[in-house]
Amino acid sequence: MKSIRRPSLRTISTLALVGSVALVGLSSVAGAGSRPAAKKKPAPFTVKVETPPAASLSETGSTLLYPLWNLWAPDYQSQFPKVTLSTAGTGSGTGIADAASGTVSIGSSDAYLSPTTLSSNPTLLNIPLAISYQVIMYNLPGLTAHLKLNGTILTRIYLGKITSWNDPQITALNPGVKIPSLPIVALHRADGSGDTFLFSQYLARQDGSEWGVGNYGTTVTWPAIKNQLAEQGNGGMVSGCAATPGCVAYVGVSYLTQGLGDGLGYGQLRNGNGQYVMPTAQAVALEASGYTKITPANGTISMINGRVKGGYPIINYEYAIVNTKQSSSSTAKAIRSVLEWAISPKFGNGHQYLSQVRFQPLPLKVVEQSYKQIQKIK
């Protein structure tokens, strides 16, 4: 009988070894072929409403922002019946001054605080709300074409060298529109306001050459023409336009029914594109999305003129102007609470507040922006 060799020490520990390597190798293409823990989706960000004590607050400033406070105080006063809010359509020049100086709560304004403003206040705030935008409307009776305009235009009219309707670069613009020969008036705003901020700079954007590149604000010194009238607020626009057939105004978008009931027409703008397009919606929504992501932490931003194919050239987030320090905690924590609730897409920012003033909802970007503002007001 043969005998059995056994294999040598040093065989064994060869075989274990290869064998341990063997096994590394098997578990490496195991987990090779397996796929890693998928990492958990961050949750979207939602807007917390503080519950508030009992606080008397008020609000004052932007015209095309009122019907739009209008609609909110009562809501939010339902839900929160401990808090009072008083609301009042003054032009944005007097929202920005009120907020400043601590005589409202909140301040509406159509415009951006300027750096000078920011510098000489370093405890105020804009906060955004809403998206808006301005329409140019008309007097021409008999005409039902929305007339071609652009900041050229619209800037001879109210440097008073194009005084017709009828004038040649007004009809080359619009060929096989038979518009009347009717004198232009051209109306402005006498108050502060955040729409003579958004018209001129859209003045000044298209055409600084003749405007001037720097002239813009929430006033400006407008250039003394035969046929001009100044007007308070929005509603004055509308009212003044409807009795001056051939008047020319820039009205906020939340007095276009209004204006629309008074038999106003109103035009197409020249983008910053040189498309002429229409204030709907759709567009409006277009040329906001070119500028959710270069909004800034502090929502100054211009969304004048853009290049953004099909969009609207003149629109604007809507702000509420607020200092950061309040005279009581539980007068900071009511007004937090009301701003929370306006941006809120559940609450004030929902479509069942802005579709009725054709507001558009803030991108939640921005939603989240405007919260992280308004927990600084303590």
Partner chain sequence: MRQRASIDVIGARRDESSSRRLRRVWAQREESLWRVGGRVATLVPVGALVFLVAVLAVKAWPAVKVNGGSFLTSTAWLPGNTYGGVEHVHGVTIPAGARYGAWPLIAGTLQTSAIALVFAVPVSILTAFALTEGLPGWIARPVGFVVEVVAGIPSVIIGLWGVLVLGPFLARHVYPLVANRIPDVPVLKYLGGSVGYGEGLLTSGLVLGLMIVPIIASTTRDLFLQVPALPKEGARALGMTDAEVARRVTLPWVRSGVIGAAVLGLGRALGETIAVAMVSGSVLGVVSPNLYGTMTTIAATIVSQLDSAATDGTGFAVATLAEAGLLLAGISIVVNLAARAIVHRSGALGAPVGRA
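For comparison with the form predicted on its own, kindly provide the form predicted in complex with the partner chain.
Since only the chain itself is given, any partners or molecules it might have are not part of what comes next.
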């Protein structure tokens, strides 16, 4: 599985190229309304949602996807009352293991399957369902500005080399912002997590020299530094940060509202292009479109530290993990129907669901690829 290793220089430059192409593409899409549609283009791809037979399905896994599944499940079931779909938030690794062992129908995961998992479970698929991103939050009372942060500074914070918020390296990056002289408390996840996977990848790709280029995963060995705390779950990160002035924490975007309510702020991050970007819906969509063309058919790709102009650098696909070999064809059909419904822009991938958890819809090409993967479930 070469495609999911750290990108080589070539992939990075391809990426940059693709990014700019996508930008052009995007602007042309924006203008498309006024122009007559191109003649020879095939009709845009639409998702056909199968009508499922009676079935009882279960989903477990990512706690980040859990609220979205809880929005999806009742509406799907009211459209197709023959299916009961029970949801659970247990953690991505458990979702993968459960899907592999067949104890549940659908696992969900923030991270794609590792090459070793795929080689021991060759019938597992990771199907992109939606796009999520990560924000860097901090508790600096009185500060309203969005601090500029980058991989180097965050690395040094988590290595214990930068210990105060008014460290010259931070103030130099944020001229004109009055940063309080609080000691920095670095929060990390105590449990293994897809969020740690994303964040450590960002550090590794922004500044591998200090962090270590291969030092990423759902669990990393955090150096023991004086001012640090470990928290269970994203909820623990937010409440722990709220209780600790001076903290910095990496948090899944669904928790942004809760964090803001608790008085936390969030930063701009430097992307692979050197720009500092706010985590906005537009910046995420931009970044996603930059990755659309290079997303392989099996959906396995990291979208971290991309060189897309104006793109936010920590975004990811949220995945459904499903075994292609199901116990019966009727179960398989019901699973296909649920997933088709979920990726369909008309239903599950619609704004009415995704906006509630601040996720972004899949680009249409990725929807098509996910649809093709779904058809493999038999």
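Keep in mind the model is a prediction, meaning the values are calculated, not measured. Numbering follows the first chain given and starts at 1. The term rigid core refers to the maximal set of C-alpha atoms that superpose within 1.5 Å between the two forms.
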| Once the two forms are fit on the core, has Ser337 moved its CA by at least 2 Å between the two forms? | yes
| Quick one: once the rigid core is lined up, does Ala88 have its C-alpha move by 2 Å or more between the two forms? | yes
| message | Using a rigid core superposition, assess whether Glu318 undergoes a CA shift of 2 Å or more between the two forms. | response | no
